[in-house]
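Coming up is one lone chain in structure tokens, specifically the form predicted on its own.
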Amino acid sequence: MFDRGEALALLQLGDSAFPAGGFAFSWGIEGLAADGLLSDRDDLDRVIADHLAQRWASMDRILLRRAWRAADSDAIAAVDRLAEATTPSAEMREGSRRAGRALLGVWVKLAGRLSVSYRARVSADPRLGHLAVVQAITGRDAGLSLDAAELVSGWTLITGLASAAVRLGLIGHIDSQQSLARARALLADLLADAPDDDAMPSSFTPFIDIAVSRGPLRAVRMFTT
């Protein structure tokens, strides 16, 4: 049955106006453009598809689901450390932690019970606070179902990538909407196939990882990643 309350929560949490700090991260869009590998909507669509299929579905979603099932903060922290260990790029690790901590900070201010509890652990350990893990924590605080939390996670990635491309002047707003529609269909297909509970997180996005890793070497940049 259609759940109006959850649908409204999805609209709120998936809105780009939700103050989670996502505007600071391009997740490789800026670097790929600087290296001449992304210049139009077709290029953006391919990058979004790579992100979704080769990283989000096989890594972030796996971590989110593990953290969602975690019985206590010790178990959540174990998933967080797994996220740290399975992210080879130092810049991607740092970006994931910064994005996760920003989202966690919002939910601490919103008095999310799990968020407030986990914030103490994150403050004590610089390796903790990865985005996918925090998305599970905040999704539970928001009263979402696991399906809804996964949807928000995937959708905010898509909108963040498209928004970065617009802000960099690579595409216009109409092109952005066309990319969102195409990515929305891919996300729906990925969500229809649930991973095994014991699946291990993995990713293979070498061009994106290299573009992000080259960020600190660039004289001028707009985004953290």
Contents of the next structure:
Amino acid sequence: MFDRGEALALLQLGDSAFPAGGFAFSWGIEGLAADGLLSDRDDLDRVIADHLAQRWASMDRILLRRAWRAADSDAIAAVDRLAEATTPSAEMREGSRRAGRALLGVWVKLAGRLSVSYRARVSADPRLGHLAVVQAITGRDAGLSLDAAELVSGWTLITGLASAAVRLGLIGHIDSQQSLARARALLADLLADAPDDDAMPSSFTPFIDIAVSRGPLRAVRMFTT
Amino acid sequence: MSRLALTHADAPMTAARVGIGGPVGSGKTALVEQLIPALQARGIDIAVITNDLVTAEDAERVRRSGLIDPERVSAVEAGACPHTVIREDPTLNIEAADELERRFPGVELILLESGGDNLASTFSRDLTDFWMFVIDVAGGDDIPRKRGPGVIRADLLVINKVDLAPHVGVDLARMQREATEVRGGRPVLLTNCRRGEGVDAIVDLLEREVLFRT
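Cool, the form predicted on its own is there; where's the form predicted together with the partner chain?
Now the complete complex, all chains and molecules, led by this one.
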């Protein structure tokens, strides 16, 4: 059954205009392009597929689901620390925390109950505030279902990657829509299978991780990651 | 000015946030470099955030200036969207300002320098309590007449590089008069940031209108 209320919430929260700072994160697109590893739509589609299948589905989604099930802020913080411990790249960790803290900050101003409570904890511990964990907290505050929260998480990653590619001049606006459609189908496939509750987060995106990690060494840099 | 209204006993005191926007090359960073010592000389505890467009050059320039503790200078990447990061989605700048306040509890004023932009650039009121727009005479004396939102809506319009006016054929008095007219009489100040001329007038205005020190 089509739930108009939740669909409208998804349109709002999954919109690239939702003010959570997402436009400033390219998650490796800028670095891969600078290193000559991404120059057209086919390349972008492969990078998006890697991001989704090799990182988001096995890492971010697992963390989000664990944080979703967490009974209290102690349990949420444990998932947050797991996110910190399972992200080897310092720049990926930093990017994840910055993106998560930005999203959390918006929901604090929107008076999200869990967000307000968890923000105090994040302010006191620099290791906390990872994006996937915050997406679970804010999804709960928004009254989403877990399915919807996962969808927003995956979709905002996809739109962020495609948008960064457009702003970097790698693809045009029509190519971008074709990439989004292709990625949308992959996201739907991934979401069709629910992971086990005890699944541990893991990822294998070495080119993306290296591209992000090399960010601080680049003289020209427009994106946070 | 809503942030500054939080003066009752239970409310947290937060730093005033002052935006500095304007076109590329108009002298925003030079103004920041002049404002830092001028504000410090009046005993005002400050920090700085820069939004460089493609590098961290402005942030590094301020950090290396020797004018301020480098730890008090934060850089926020704009993702190629200098408008967005100060207006439609200022979240990352707000987080950076909140973080500076956490790290430096006594900070009273945070300067937020936008990346170089165009005349349509404006700051969100959720991000800043006061913002100024910097143009320069070498950009052409017709800039005020174009009535860009930056020129019209800023709390203060700064016309910089006034020393260049005779060299670029600009009638400075007319430019100032037209700027004041299009702004409905709201403040327009003239500076030569290379020599620090006119900067004290800006600090006077910030003390009076932002910090309420008169």
